[in-house]
Amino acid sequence: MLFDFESMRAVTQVFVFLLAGLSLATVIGWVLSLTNKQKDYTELKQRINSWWIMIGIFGLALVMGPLVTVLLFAMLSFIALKEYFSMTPTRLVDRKVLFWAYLTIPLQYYWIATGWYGMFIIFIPVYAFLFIPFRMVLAGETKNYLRAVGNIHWGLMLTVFTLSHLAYLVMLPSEGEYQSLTMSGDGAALLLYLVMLTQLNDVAQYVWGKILGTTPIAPTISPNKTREGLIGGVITTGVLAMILAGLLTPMIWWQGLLVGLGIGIAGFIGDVSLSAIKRDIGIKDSGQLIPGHGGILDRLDSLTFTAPLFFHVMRYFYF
């Protein structure tokens, strides 16, 4: 063998197994472009070829430590808020506002940087919020100010402050338990059973409304998105979080079913709120940075609502 496999800590081990799943897709991808040549399969092969991307930043970010992690998501919020503006209708004279609302993404994952936790918590929804409509008023332009004001700090609240509750992960273990590098519940591992869990509850519930989908749960806003697709999916990511939580956080089984569960539900919130967004603005995707899967919000929707719940329920419970 060329390594001891059993030695490896288990977000390594969990990450092996997702590089041969993505393996195995590319593939069957591969398979299918060479045996059926009637289809096209751009956007799978598109699709699977963002993943390695994705999951290959994400590796070397773990690798790398939590500063390193806590730098990737601090250029992930400022790519994400940037299709944001990007995509929402900003007034003219709210130009120079913008300055001060991209400057809170680096005071914000300064608080992460450093532990302080009761900055990190208020930041954004208190003193950025009360601050940005106090420097648009400065402006002096009061037409649409209310929308203009909501826009941005859904923006905020959307791209930087929930987001951030992700890279807060790396640094909830204490430094000992993170340096021992042996702890299941240590800070990789929560931030790697978050991400997956989501993904894959995405995933399920595509899956599962393909399958037995027949009633349309918010049709004005994802006509796609079933009932049946969002239980499938709610109660496989479930028993996912079930089998995976003592192996990746401090919870016994029926603690991670319920998060699970919980998982599920928020994540779909997060799809279908993106989705109200891009239908009240017109638009499909939020942007096209990544091949296949459109925007990066299109890709981090579901997280905006998920990473806050876990976060809270392992600082809450467990650190």
Contents of the next structure:
Amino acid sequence: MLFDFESMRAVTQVFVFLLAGLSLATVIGWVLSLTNKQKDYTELKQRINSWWIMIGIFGLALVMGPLVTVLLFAMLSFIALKEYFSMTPTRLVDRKVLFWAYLTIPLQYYWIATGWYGMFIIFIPVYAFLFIPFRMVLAGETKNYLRAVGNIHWGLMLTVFTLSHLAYLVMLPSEGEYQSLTMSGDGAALLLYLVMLTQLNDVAQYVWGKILGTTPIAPTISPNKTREGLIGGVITTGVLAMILAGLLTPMIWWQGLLVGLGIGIAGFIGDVSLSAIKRDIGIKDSGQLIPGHGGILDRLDSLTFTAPLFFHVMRYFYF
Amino acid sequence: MKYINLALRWLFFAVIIKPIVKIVIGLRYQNTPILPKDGPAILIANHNSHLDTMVLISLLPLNILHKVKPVAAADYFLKNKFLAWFALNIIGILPIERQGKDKSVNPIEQCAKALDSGKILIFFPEGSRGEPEKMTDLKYGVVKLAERCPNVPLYPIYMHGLGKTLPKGDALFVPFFCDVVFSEPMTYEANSEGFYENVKTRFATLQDSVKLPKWD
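Let's compare: the form predicted alone is above, so bring in the form predicted in complex with its partner chain.
All chains and molecules follow, beginning with the one already shown.
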């Protein structure tokens, strides 16, 4: 058995709790659509169904061990980068450059699977970020050069560098020993903690915004986001982070609270930063891969900010 | 030999092409797919890339694969032995002579014969592949073919993104999402008045419905 349920008791418990919560949401969805026939609940139901699939895949990866988790995030990076390149304007002369950009994905995740932290942390921001403009110069086209460099760099940052921190979380050593690729350790608990809180933060901000929201916070970027939603969401996430800290992380309660508040704020920033890109291009969703949610970037946007920040806080203080 | 080739064709699409189209390219339907369930029928689509044919074939279910015949230029695809075997048996093309070459065989008659035997043709009304994400003027072949087979339904399909993934004259494959839009089938019988313009309008409408960035 790859997954030792005994030593991973906390992860299993939290996961069961999560599935119970999702079941409750599913039942509420049914009840709403049965009692209130005038309103169309298709999107809500699609959303909940997609959650089942996403949580299912995520849970399966955790059970199968770190190697499978790393491969899953490599695949997510690939789809996210493809989605990014498909929605942003790219130049025909940069076709070969885009090919190199895709090649960073297997390399970046290879460093992770071998636990090579030094390479993992500089590969994208140093080597890839220097190589890409160099390769573009070779192509010889200067029209829109700066925009094209910025476009590819931010794409790699969002979809490869930040998301790969999620995969490195499961590789963090357990009790000072190197993490094996087949057996989940403490990192799996940290990954669950971060992903769950970031996603719940999105939901909490949305729900608080629906209930109390009156003051728009970023009207030019995301008109539905309100100050009340943000505050309600951040507090909810902070409280949850405080409760779960002892179970899933090496933190004590007040540290968990602080980190939770940070996740809430960073998640919001990640969300609006993708919204700004979409607004700039003039589209609503980044894609349509996940029914009810939009594209894969629409779901991962908050994680692009919370993942690297959470990772480095954990690594600095505890590993 | 015929059955071995058929099996190879099936395997090629089931094991290689369908997964590539689904996972590496990632097909996105912009509306509900409108596709023929059986032949005779003609899929007409814009043409930017060799991948167009692959994507169109993989849109159709595998159980009618043996009926699908992309109409392609004989001089291009039959120029050497291996390519000819691959094009005829694996892709399953219907090779036609381009205008002015050999007057004894009429390409429209070749297509009509295939349609009479219940085939599903894949026809690119622009002729050869154009620049990425730009449609060139349609040739008159599609009108002649529709005129010859007035009851056969034509299914206009517009594809976006493949010209970026594998443009003409480039061998490097760079993945982009491919977006596909479908339009209601049309027959010559019902649209004979200004058929050429009708087809053009259909494609223009389909093209407008895809709001995605083009190459700079």
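If you're wondering where the values come from, they're calculated on a predicted model, not measured in any experiment. Positions refer to the first chain, counted from 1. Rigid core here is just the name for the largest C-alpha set that superposes within 1.5 Å across the two forms.
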| item | value |
| --- | --- |
| Threshold 2 Å Cα movement between the two forms for Leu34, core superposed | yes |
